[in-house]
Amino acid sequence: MASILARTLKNYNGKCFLAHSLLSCPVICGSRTSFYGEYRRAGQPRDNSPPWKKIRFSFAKGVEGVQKHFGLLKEEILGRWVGPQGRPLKEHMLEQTRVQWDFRGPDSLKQWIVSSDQEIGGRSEVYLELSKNISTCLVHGTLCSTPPRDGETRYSGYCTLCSRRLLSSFDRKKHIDWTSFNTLHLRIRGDGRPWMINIATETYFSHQKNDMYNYFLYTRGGPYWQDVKIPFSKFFLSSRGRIQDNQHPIWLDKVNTIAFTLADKADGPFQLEIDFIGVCNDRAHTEDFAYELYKRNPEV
């Protein structure tokens, strides 16, 4: 039974649920209470080395890190006297639009991470670089849906651009607050391929770490720029690529990352140019949530 379960529990990206972790944990009712193990590529030995052997000690980096974190702590303390996020309260209350990420220099690329199915043995390639005018970023590469020959992975072919997690002083978690806005605003120029926008928020339980809010980004192609506005009410909840039955609106008070994923099974080159990623408050949009909400244990 365990061998059958290990072969069948796979998701679209080729990342499999570990069967031994599912079988060893107690059976708990409910679709959102399953515990998943960390992904390990098929055929690779398990890393059983103790955690202290993975730490690299360096006195110079330690001093540099202390100076960096105390500088961030000083900015946080002084910023609270000015207002939320270091801005005056009046400016924060009247804010209607905000550019969260732009690409105006080489330092802006350090806020992003690119990945592909090469992590699981695939052949897709993805690169991130600044455009010739040094004011936009260009995500380009080649998509290949041929799965690796490891005997277990059945599906492959994806490329992802993901923002780095924001950290405050001493590597404390820092969240993005979008409660004053209701629409995601992007200025892009693509090649006609459909992308998936993934927004990750802070969760309350460890088994929800793979939860994401998704929606589609359709590019027109051609030489002209495209302004895209997507209301947050259109985003739906998924976990490990599976759309959940129990849907709820996105939690905008603790946003962690935003990502763009290409997995349309069309092998060949691709490119996506991004000018900025921001949010706005569209007063004409009054929808709270676009999908049906099911009530558990309804009253009789």
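Bear in mind that the values here come from a model prediction, so they are computed numbers and not experimental data. Positions refer to the first chain, counted from 1. Each form is matched to the other, and the largest set of C-alpha atoms that superpose within 1.5 Å is called the rigid core. Compared with the form predicted together with its partner chain:
Relative to the superposed core, Lys265 undergoes a C-alpha shift smaller than 2 Å between these two forms.
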Contents of the next structure:
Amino acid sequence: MASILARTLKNYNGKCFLAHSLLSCPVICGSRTSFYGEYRRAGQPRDNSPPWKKIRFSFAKGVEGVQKHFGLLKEEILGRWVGPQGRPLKEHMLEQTRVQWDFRGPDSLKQWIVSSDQEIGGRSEVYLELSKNISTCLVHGTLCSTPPRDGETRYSGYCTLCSRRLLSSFDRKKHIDWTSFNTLHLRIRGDGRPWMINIATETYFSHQKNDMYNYFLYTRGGPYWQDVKIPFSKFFLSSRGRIQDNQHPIWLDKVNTIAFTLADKADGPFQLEIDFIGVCNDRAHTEDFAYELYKRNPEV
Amino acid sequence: MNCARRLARITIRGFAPYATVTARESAKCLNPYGSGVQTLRAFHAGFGHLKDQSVSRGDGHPRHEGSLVTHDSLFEQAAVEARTKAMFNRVLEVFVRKDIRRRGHVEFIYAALRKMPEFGVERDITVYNKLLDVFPKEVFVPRNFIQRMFNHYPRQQECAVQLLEQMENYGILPNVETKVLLVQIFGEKSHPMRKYQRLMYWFPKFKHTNPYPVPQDLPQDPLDLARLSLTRVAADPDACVTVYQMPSTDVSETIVADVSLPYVVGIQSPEQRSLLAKHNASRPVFVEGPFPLWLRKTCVYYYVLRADPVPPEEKVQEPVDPERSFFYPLELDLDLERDLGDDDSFDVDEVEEGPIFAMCMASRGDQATLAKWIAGLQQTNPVLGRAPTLFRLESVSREIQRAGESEPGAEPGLEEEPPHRQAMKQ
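Taking the form predicted alone as the starting point, write out the structure of the form predicted together with its partner chain.
In what comes next, the whole complex appears, and the chain from above leads the way.
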């Protein structure tokens, strides 16, 4: 047992894959801890439990993990014979549109996470479910912009729907490549509130981990669906919610997640229905970047 | 408390020619520590004798200097009288005149920022400029490279940045006066100046990004508000708004309680009317709602007349009338080979939803009110007289739907799930 613990501890901080153990049951640790600790808010108790307490050994989980990961590996290897990224070469080279996420069935909701300001002590609520016609997703809840009484938070009131990042077999990172497209296409139905679209891309340095590219998503409201096309050139860079001075066009080769945030300070119920999220190539759009850059402080 | 007393005195000065009695009363309520006689003496002495007052002040009043008294009390005492822009400005004037060194101005500005929504001046650029004017000029401007390199007077700079941030949150664009003030106070390259530059860069860029703009001040009349929101929801310039019932309040003699008629405003486009004309009369139409619509910070509710999606066996492909356009053919039956690179459609299943025939807004969401809408629609759409109408109104607790929850004609639970309330109307 001690050797299990030792090996698990050794592998705990990385992508851990433990093929066998003394009990001859394969254990795959799916937990991915980040290198840097999370920010602990004021009043939140410190997590002092040792890391081995957080590992749950389970035979069923191991079997499930082996099935899942080897299945993914098999798909990956066999997909190479078909073409790049498992699609025929003609399709890969000539595609003009791609549906990245759609919501046809309950399984599609597993790729999404909702979060609200309850994480920082607020009182907003957000729920994610399929709408009545089982083919679109419905994000609904209540927004409450009362800041928590912890003495340091000044603003509160947000709700977010965020996609999970894609992982290939054995929990390796997998990125979405949108370089051949220039426009984001969404089919939504809202209630008149403005949302914000956040696209997070892979970054190199750890201080860039909060970098996101944002743009606004305005909804009309009403019973009709709304097709929204947003060129990627309009997205601007922000970090920790602040627009940065040095702007650059979004790098589309390694996109990790897309998120929708509502924080319009109007307390009350909200809802947003999403049919699909796709990207397309708008050949009439030739702009590279929508924001001109000034020299800062004549020279920095 | 010193400035509170001075505020009272200025109040007296302002009001003295008009009504001395009210001025005396307001002075009393503004100044809990001083006696009425003393404030009246200040009134007689006028504004030039303020220094003598501050010397003679020591007679037994509890003084709060050095203690943790915020400047909220100044605003609270002003709020007793009136919460207006004039009163807010007067408080600022009192503070500015109190001390030539402007001691405690950072705390005062933070307190003023908190109190701004209370006084209704949070969207007023002149008030923000006046608040910036409280900062002493040219004291915080760095004079040599070391001061410029390090954060010179950081608390004051943070305070000014927060003031600008509050402007940003309320969507107020700074003007040239703000810039001049910031240059005078903090210098050319300070943090507040940088914040100002960022605001001036990004605000005009995002000013007109909303393709469905909402006016800043919504109409007060509920009919106008309903008209605005229905045209927004309908998304069709051909759609026409019809007022089916004007709001009115009748006090009848026979009944004790007054009878108020709710307004009913509907919208229908010609396309929706032709859709409704093609509707199979044996299938029911539904009145659904209420659905929320947000216009900035106000939420209105609308109702929708719709039907179930047409089953595939009933769908008929109507041939396009070739004489509808004489200039170009509406249909081309060419067998053109399309390459994969020419395909701009999305590979996704269509969402099957029923057609929408009309929309309405009503001040009361009960079935009797909405039946009036249907009755009004029948005059232009005779199909509604034949097709059964089902009311699927969600029983959410809302103040708009306060009365008439139990209708005599309501038969709950026809074929629908329990949260829906519905009834048959023929």
